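A lone chain, given as structure tokens: the form predicted on its own.
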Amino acid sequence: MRHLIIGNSAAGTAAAEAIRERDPAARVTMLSKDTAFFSRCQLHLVASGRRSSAKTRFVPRDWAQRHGIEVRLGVEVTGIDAHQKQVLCSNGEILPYDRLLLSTGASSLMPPIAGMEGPGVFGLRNLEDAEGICGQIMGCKNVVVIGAGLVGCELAEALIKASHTSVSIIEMAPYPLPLQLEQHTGARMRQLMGEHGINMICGDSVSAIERNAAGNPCAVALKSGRILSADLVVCAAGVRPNIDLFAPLGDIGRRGIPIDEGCRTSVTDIYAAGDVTESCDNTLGRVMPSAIWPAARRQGRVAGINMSGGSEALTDHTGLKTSAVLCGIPLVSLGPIFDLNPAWQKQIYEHTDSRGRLCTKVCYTQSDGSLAATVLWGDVSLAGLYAEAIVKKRSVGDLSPGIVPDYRLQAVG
């Protein structure tokens, strides 16, 4: 059995490696435009150069070796064919599959602003953006980020740690991680990422980049009419899934490949798995991109296993979660947060912690009891628990004592 995997990251290698579990003599190829294996997670330590390319490495430098899988990077694949069932790469080369994985993730979204194409601009996505940041940065005293995701807030923090002079981020919420925070946590987010020393500015969006006589970014426009100084502009607004392969052979949902609960694309024996894909969140009972590591591994684990002869689904499935510490915060999102149900209940419990810092629990329970979303802030020591409740739509009642409400913890709203 041939297995073909195009991408090389967290669904590409989970995949690869439930393969072999299963088929010690299937033939398994990797290929992937990226020269190197790197977590997209720490590519914002690379742009500010507090972290080297050759540590994002998330395998082992004998991974290939170990699992007996053939990997050709700086190969990228330009088309294939579904009834041939093979592949064209860029270098000329075709290679025939029997089964073929698709786990090409997303890139940065650039929005149609004037200015925006040119040197100076980047997005967030690869080793290359990651480096050309870092390569222009000490030259640089004004820094703009386009968009206070995750991507763009750990970003910013990381220049403010390197000592760049000066960082701001551009918001259109009215604060930042809109699709992680509510209002009460948002807000003080915004407040302390403006402690640290990132000038904050929600509410407005970039109109245009503006260059100087030799092409380079000096400033950024944005629609309220106010001007930034920009030496280099980072675009954090999103990103678009890969699908320019699978799109002349097969269905495209509305934000990536639709995909089974065995992660099967419309197309006979090929398979899809991470950020290029769509499927059901089984949170929300709706299609949508699963956009974090976890789900990317699970996914690409039972890809291989279909791949392989097996017979695996995704259960429990969701995108909804995550995990971050900015400007020395621990933080957990759980459920949708950013697509809230008026009819929920919400409760906000607080207490300070022995460290003196103040914790705050963010809670919204469905007209059942059930729990349907969580933000935790500084003390997240019991996310697990909040997860496994959401995903399984559990009474609050039915969680062990001490989780919510917590005795320590006092009800504020």
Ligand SMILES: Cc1cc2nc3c(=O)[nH]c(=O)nc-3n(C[C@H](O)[C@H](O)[C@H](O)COP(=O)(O)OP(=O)(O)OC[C@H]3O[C@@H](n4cnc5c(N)ncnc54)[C@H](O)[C@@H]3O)c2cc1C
Given for the second form:
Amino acid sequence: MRHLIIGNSAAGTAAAEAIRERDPAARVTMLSKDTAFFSRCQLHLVASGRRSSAKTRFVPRDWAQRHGIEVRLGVEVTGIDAHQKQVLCSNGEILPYDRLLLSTGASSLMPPIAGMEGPGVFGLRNLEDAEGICGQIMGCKNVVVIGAGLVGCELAEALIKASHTSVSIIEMAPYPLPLQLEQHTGARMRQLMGEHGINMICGDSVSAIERNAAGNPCAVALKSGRILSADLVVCAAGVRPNIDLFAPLGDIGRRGIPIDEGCRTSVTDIYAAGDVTESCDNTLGRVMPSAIWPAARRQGRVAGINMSGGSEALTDHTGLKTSAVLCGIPLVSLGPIFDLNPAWQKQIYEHTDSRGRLCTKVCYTQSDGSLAATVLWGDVSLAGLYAEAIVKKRSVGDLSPGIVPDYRLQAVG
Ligand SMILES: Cc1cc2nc3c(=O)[nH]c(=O)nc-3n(C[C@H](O)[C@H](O)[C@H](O)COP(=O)(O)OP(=O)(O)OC[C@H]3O[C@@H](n4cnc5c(N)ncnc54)[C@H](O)[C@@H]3O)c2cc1C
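Having seen the form predicted on its own, please provide the structure of the form predicted together with the ligand.
Time for the whole complex; same chain goes first.
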């Protein structure tokens, strides 16, 4: 059996390992236009010069050899012939397959704003982006980051820590991390980032990037009329799935390649996993992308098992889980914080921990008492239990009667 995997990141590597576990004799070939194995989750550290590109490698040096995977890096797949069961590569090679996995991920979304194209404006998705930012940051006075999602906030914090540059973030929502935080914690994060020296501008958006005579960015114009000096701009305004290879062949959803519980696409013997897909999120019961590393690993594993003749399904699948440490605060966000049902009851619990830090839990519960969504700020020690309660639609107390996690907290809202 010949397995071909496109992509060498979270989903692709998990699939390759799963195939090899089940089928020692299978031929497994991995193709990627990336020239290295690297964790995208660490790109903000590379961009700020705090970590070398080499240190972001997430598989051991002998990974391919150990698993018997033929890896070809720096090779772009330019087309798929699903009838002949073969792929066409940028180097002119044509490679046959019996089973194909698309784990092509996503690319930075660069909105069509005047001045967006050209030098000095970056996305943050690849090593080249991160190395490009790093190469310019030391000569910069003003950086503007578009979008205060997780990528934008982590980058802004890393840049402010590592350089003498002023850093501004522009966010359309009224507070940063609008997908992960609600009003209470969002307002607190906005203030905290300000205290850390980041110029956080919320409720506004970029209308144009202005360039000087040399063609480099010199300012960013906002819808409100404000003008910010900027000699480097990073666009962290979301991603778009890399669906182009599959689009001529099979069904494409609103936000990715639709897959079933076994990570099968609508085309026989073609599977898909990771950020390129959309699938049913068990927390929300809705089809959506699950653009986080652990979900891509899980989908890759399920795809790999099924490609090699097994029978595995995505269960308790959700991308609505974020954990991060921002401005020194551990944070966990679980469930559809960006799409709250007004019927859910909201409670905010706060306590001060032994280090004097204010810890907050924001809990949204349904009428039957089950947990629907939560934000943990500061104390994230019970995150696993909260996550399980949300996916299983239970209350935290039901799952673990021995633990009454909020007993020592004071309900403040
Ligand atoms: C800056 C940043 C920070 C992040 N932080 C976190 C975090 O803290 N926690 C978290 O859970 N997630 C985080 N994420 C998201 C996480 O990185 C992704 O969910 C994960 O990388 C998805 O893995 P994937 O395998 O689906 O695709 P990707 O990682 O996007 O990889 C896609 C692969 O496909 C290859 N490819 C694409 N098209 C072709 C082609 N035509 N031919 C050949 N190869 C091709 C690419 O070269 C690449 O190897 C972050 C992402 C970014 C960008």
